[in-house]
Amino acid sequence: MDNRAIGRCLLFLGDVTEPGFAKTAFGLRDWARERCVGELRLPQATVSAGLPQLTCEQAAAQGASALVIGVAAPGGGIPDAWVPALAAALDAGLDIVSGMHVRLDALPALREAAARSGRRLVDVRTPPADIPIATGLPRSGRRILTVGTDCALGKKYTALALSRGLAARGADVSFRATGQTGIMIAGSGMPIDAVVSDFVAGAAEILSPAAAPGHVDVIEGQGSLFHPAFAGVSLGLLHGSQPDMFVVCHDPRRDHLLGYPASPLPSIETVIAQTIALGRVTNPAIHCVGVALNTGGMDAAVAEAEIAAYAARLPYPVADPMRGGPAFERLLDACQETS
């Protein structure tokens, strides 16, 4: 996927009432703000990305070329209630860009509107054809993978922040997106959760190919090795990406897996030990270089105390990448160590 596939865009928030379902909109707002002209919400929506409220016609007049579906409905489908607004966007001259599991052209009303208007239906969550099975062979270059104690707690933001921080230091670095939002931000990547399970590790190998010895790929993690539903994709990504280093992402406010109250959250130490044990299958030198805490919503003093407490407990740099500061600089230092 190329950045030009989206260009400037209007973010569609549908009728969402749960902020957790609007990760795509928030991600584009936070990491590609210059491309977001505004947002479009249905009357039932209570969640906003804080952007100007625009109609499709107003967005097109301001240079938008696409409406991006910025929310993920449960099950990855497109509710019937959204279809009239999406069809109207096509008629207003905007492409539709989606990261949902269901394909846009599977909906007759959208297929007909696209044909009528001459606009495109762009499905980001479509892996390339003929992905090979993994070889497991070592390859040149260095790789950092973000892993998590749970899902939806900052693996993408951490990978983006590490990439940006290392680039600011002059490093030769690439962000490697593995989810629909990351792909929309970066303009390229691999929708790893849409790949048939036998080929996930192979997909990760082609996502981060052999590179110059000094080049660093920062790979966006997915799921959690301890998640009862999503551990499979996490393991395939771990084996295929062959990370030399990994950063554990954690939300200190959680005590159980999101949406799974009967599943306690694993400790950071347990995640580190399991990631090393499983990662050694394809990279015997894998090691942890730090911990990224998600302290969003905490005031500065509470967040600083939380980071300090974890740093005192763990033999690794601990930081909230979104807050930056000396703690994050120490995490970047660890990412640049060669042994």
Given for the second form:
2 protein chains.
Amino acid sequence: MDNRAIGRCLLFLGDVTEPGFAKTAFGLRDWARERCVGELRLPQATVSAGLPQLTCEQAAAQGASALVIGVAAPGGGIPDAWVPALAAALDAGLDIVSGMHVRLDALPALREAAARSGRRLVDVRTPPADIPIATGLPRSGRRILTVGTDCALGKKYTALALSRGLAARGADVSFRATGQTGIMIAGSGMPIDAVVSDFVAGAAEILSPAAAPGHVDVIEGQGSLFHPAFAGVSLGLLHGSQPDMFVVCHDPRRDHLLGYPASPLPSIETVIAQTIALGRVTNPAIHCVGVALNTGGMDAAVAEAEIAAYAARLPYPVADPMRGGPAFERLLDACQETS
Amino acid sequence: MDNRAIGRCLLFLGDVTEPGFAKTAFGLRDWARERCVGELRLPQATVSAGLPQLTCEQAAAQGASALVIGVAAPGGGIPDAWVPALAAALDAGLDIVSGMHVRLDALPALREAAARSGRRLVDVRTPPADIPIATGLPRSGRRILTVGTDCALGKKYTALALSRGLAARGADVSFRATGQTGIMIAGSGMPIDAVVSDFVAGAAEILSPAAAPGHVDVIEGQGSLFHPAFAGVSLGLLHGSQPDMFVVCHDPRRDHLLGYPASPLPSIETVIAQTIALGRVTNPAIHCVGVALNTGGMDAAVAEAEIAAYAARLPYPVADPMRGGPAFERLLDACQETS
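What does the same protein look like in the form predicted together with a further copy of the same chain, given that the last one was the form predicted on its own?
First the chain shown before, then all remaining chains and molecules of the complex.
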């Protein structure tokens, strides 16, 4: 997975007008800011990551070696409107890094430009070959998985914040990425939702291999056990990860699943009970260590009140990992308790 | 999926010495006997489906148009030792039909023989392109899913027996295959375990589309919600199938998962409770209608006592669908009750 390590890069935002589609760009900006030299947008784009606007040539001059596609179009494809800009990036000497389901080399214009320029087309969402069937056997080392009441509410940010928080305390910790943005941030990982379903749990097993007893893997969760489209991915990841601990991620403003207006959000308590019931199949010691509340965009006082209300209701530490503070320290304490 | 419809065929048993690996051949023999003209074995094989031993030329003369690979080698590949016989089958004028994960055209010798003979290489385990993300929305028509306490204990046979039993009663019913053997028997279906995990529930949705209110789809289950390797497949299939009813398949002789000696079998009651809890995400009306007990190989009296013991314990009809009789009729009755 080393070929997924990317150095300095230019973030491509395409013609994006919906901030929710730019989460790869935002993720790299928020967690790998030092590697992002700037951003490139088409004239139609209305969303920005707030980075310097650079041409490919300017980015290359500032040490960028790749243009990273930082937006996902609905459907997961690469719109025709992006292709000239992507081909020009190759001609300007940049690799192209993509996390789309569609492979870059499926587009003839990009294949030709890559051949012409000698630059690489890097698909981080292509799983490795020869993933084994899961064994279900216990592995040494400790594991924390972030799970959620829904998709897209903070499982990746929570896992990254826990990893950095534990590392800052001197713990021996690895962040294990399972989605395209996380893989771009970490430089390695497993695009779990692109793995053939028979091998999902096996893929999670090799993502988080046996380790020293004191080592902790913090594994980025995917989907939700109660999601009508993606629960199978979540369950395979849960079984293969065999976590000792999990943190439930939740957005208090959401009352139905994102994009599924007929599907009510499950309660945090339901997610905890079900994660334990199903997670026990591969780790009888699985337990919840806390709740990560996404309060992004709230006033500080409103966020604090929201966190306090959930903390009063639940017998676990509750924190917004992105706000830090004593609540987050208590969540880190819980992750470090051995039980 | 029409190109998967196969006519008269010769069953290829390779060099198989373990009956458990020959379940595709046994499935075709048991459920599509009229299409099987005979079997072809390599000298090392010790397992037989009990059909006439024919050469490819003899099979072709009896109207066979295809040689069907009826065995799975450990690992799911095609052993080198099989290749000359498979190439000879193409040269004798037969297509080759395979349900392996590996594609037939990945083997140069087969690709060349197919080109030379003009015969087809048919991979039933290749999913269709452009499977959508699941919508989770309710569909018209009724659905029955077979689920299990483990893999390989009768989910396919139960679904086939229920389909035929309901059809014999005049019901408007379709068998929906989700595995390679079922697809070969039905001539259509969805190789669900070969679908990329993000699309498993969506694949189950298109396998069993909206239908007339009185129509019943009987859907072949896969894996088990408590299987450390395959539960994600089972959950995606459950959510996408949105069954109104399910039948739990169980082998009373099994106390741990097949091939997973450290994993105890879940109880039937646990499987029922969990299938309902998770299945409610896409169908709040989901309920258990019965238990299919695999008593294959038992004396009739022993089997009857076993069935009676489970029936006394459980508030559902219990039957071995392969033995038929009044118990099976009660299971069919339960499938026809609208509730």
